[in-house]
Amino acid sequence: MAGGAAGAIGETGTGCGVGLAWLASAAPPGARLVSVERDPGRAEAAARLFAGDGRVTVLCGDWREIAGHAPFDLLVLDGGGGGKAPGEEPADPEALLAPGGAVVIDDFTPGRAGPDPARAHWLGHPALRAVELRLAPDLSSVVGVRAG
């Protein structure tokens, strides 16, 4: 990346690629991204736009089809994988990031009332030391790094 060396970038919601794009943007020619979309015809369409940058892979399935490209050395997890969804259990940092790697959790809102298991997931994680960036006063995201 731009401000790193990531070698390995994954994400989880591909969407329409926009993320992607970026996170492409400002990798390194010897970079490889892969991204999952659960939806077909978005996966399909972000694997056209990007079907001549050899650096990326658009997988489409449920965003756990990501650990079998791990581990990463920055991960985006933006469609799954946060544990933010009812019923949706977290990823595991140890399984899917590099020792050293970043992960990336949006989406979170600051001063949520009652219990937040996804939040205390990411920033309690003893693999990792994590910090919540508020953003907006309704908008945060989470940032971790897996200790090495």
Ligand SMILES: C[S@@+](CC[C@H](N)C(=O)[O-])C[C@H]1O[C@@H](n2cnc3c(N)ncnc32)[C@H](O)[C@@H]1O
Contents of the next structure:
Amino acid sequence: MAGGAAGAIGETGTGCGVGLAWLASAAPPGARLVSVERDPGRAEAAARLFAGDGRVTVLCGDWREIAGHAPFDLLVLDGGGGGKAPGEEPADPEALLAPGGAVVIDDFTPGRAGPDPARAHWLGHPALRAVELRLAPDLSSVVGVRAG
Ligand SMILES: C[S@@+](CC[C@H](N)C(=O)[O-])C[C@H]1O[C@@H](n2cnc3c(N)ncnc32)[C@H](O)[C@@H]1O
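In place of the form predicted alone, output the structure of the form predicted in complex with this ligand.
Complete assembly follows, chain above in first position.
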């Protein structure tokens, strides 16, 4: 990413800002980063952490608020939008990604027993070219690029 276009980077589930810090550290000066966290304490702490970085905005709210800042060149779904929780509607990559933009969903378990509907959803999404990256025998991420 550091060598690519400035771009717009989104994240759902800021937590305490660890992933956001990695993203910000690799993002070029012209990037903008928006992350949303529903827990007010975490959102406030993360907003304080990034107060000195004008590229970064931390929102407190439901993950769907990220849509107001789309389209993204890179979108990390780490707290909402991954479609992993029962009944949770997955994010719409066509609405949230710029053409050629990438979405990342992590914390899958390759080879786990039984069906994995969220993993199947992302790997088979018609608007994406998606692959699963196996990071450890029991851990993988799915990365999908919006075609066109
Ligand atoms: C796995 S943690 C995020 C870790 C963080 N991205 C990091 O790299 O350190 C998930 C976070 O998502 C938040 N979260 C869960 N559901 C959410 C939702 N519907 N909207 C916004 N945030 C949500 C949780 O409060 C939690 O802080």
